[in-house]
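Listed next as structure tokens is one chain, alone, in the form predicted on its own.
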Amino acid sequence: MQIYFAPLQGITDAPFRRIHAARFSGISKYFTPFISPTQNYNLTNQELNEVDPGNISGFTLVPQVIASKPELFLWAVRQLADLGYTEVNLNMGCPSGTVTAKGKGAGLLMSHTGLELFLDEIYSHSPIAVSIKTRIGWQSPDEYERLLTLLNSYPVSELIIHARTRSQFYAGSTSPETVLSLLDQCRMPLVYNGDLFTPGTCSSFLSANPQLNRVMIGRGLAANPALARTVLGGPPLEISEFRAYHDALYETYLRRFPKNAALGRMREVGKHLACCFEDAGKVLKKLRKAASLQAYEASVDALFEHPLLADPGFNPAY
């Protein structure tokens, strides 16, 4: 069993993934939060941040671009190329309305013939391995069955799939039916994403599915570092090792970054975190409203006197 660590935007940045590499095991790949090549074919300091070899030790790390032409995706596969880098990801499946509209992620979804143009050029011309995070439609999990066959006809390393539309956004359940169904047509290897939020429902859903071998996870993880070492047989998390963790992250940040800018940070990541206790409903609305660094640290100190959950993961009802 593989176990991926989705990309979150403001959470899994380079810091962070060094952290939780050296902290925790079971992750075979981790993903950078995507990086836009601006149209001047440029990246800013925080992507070339994100993507420095400098900051990978002892883990995998495929970079996450997204684009709405095919020559900028191509001018970013370059680059990275020239870093060493083997394999990167093309972003299809992010539903914000304002990488949409621009005809990026879950945008290039929307037109079967645009996106059958723009997968033609990158998988002519792409010098490593294109991997594909995408969802199930723009609207309908109808579409999928159309999107594979079109998919099926390139090279794709990986196909990552989200079992949600984007008109979903990440709220309603996931399809994961839609998804397997079609399991045995799909010609490249297949990755499943959501909804597997905590160790029992990763265990259960992997036993239910043993045709899967590969998931990528993002909030569940985010929430319980120990998740993927847990589902893969190894001990659960611990409350000990868990504030060590977070502690690490926090010192991090105040270190890497001004001190508004390492609270908003944290305050982000705590509010994940903060899912793996009982009754954390109070401290976790004081950790969200903490407006100073004496504040948050107050709030998660009273967190973590209380008692972790018996299955620790994300919880979407926070």
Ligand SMILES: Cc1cc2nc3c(=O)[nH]c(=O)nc-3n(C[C@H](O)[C@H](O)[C@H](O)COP(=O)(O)O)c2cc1C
Given for the second form:
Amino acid sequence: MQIYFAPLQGITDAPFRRIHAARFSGISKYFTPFISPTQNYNLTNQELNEVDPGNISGFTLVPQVIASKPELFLWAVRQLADLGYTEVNLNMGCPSGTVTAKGKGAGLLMSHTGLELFLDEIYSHSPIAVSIKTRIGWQSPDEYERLLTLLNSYPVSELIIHARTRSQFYAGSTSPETVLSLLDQCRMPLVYNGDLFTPGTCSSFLSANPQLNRVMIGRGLAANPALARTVLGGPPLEISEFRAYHDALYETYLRRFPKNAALGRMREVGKHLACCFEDAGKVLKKLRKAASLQAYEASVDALFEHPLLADPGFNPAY
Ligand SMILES: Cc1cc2nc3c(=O)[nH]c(=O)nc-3n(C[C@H](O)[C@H](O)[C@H](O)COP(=O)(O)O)c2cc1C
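For comparison with the form predicted on its own, please write out the form predicted together with this ligand.
Every component of the complex follows; first up is the chain already shown.
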């Protein structure tokens, strides 16, 4: 079983990945949140820092690129190949309206004719392997069969499927049955993604579907950093390693960012971590509203007074 840490813009940045990988085992690949080359063939300093090979130690990182034009995608791929990367991931799943309006992310799913032209170009010219992260369709799961037939005609190195349509964003239920019913027809390695939130639910899902051997997990791992380790048979999350992990993230962001930026970052991280505790509701409200480092620290101290849940992970109700 291979478990991948999903890209989460605003959470799984370079310091986060380094700290997670140093403390928790079980992740076969990390992915950068998407980088988006501009019309002028530029990447921001922050994006360059995200893909700097100097920030990788002891883990595998796949950079993710989002683009609507094949020439921009290929330009970014060549920069990444020059940095030594052997795989790049194409974002064909981001549902945000501002992204899809530009024909990027899940916007590529709107027209299969346009998508075919895009894929023809990138798969004819990419110097390195290109994997794809996408959804089961734009509007309806019925689109998945045609999409898979199209993708099967390219050397897609891996296909990561989030089992929702674009129109669902992250709401409503996933459709694992759509993905599983066509597994036999999928010519490339398939990575299942969506709503595997806790070690218990993830293990049950994998036992019920033994034909899956690669999964990608996002919010579950952002909440419980030991999720992959536990699913793979290692020990469950322990409170002292959890606190040390939180403190390492906090200290690192305080060193790297101005106070307010560090606080914003940690509120986002903290609201995921909080899901792992019993009766976290009240403290979580305070943590979300913390307007100073002092208030944030007080809410985290209060949180760590609570016991961990028996099956800690992400809770969408929060
Ligand atoms: C805050 C947030 C940021 C995300 N950023 C990205 C991104 O940069 N690239 C991407 O492909 N998916 C992104 N996603 C989608 C996740 O990678 C993943 O597919 C989604 O969270 C479903 O998996 P999960 O149920 O295990 O969390 C993001 C999701 C969230 C909630």
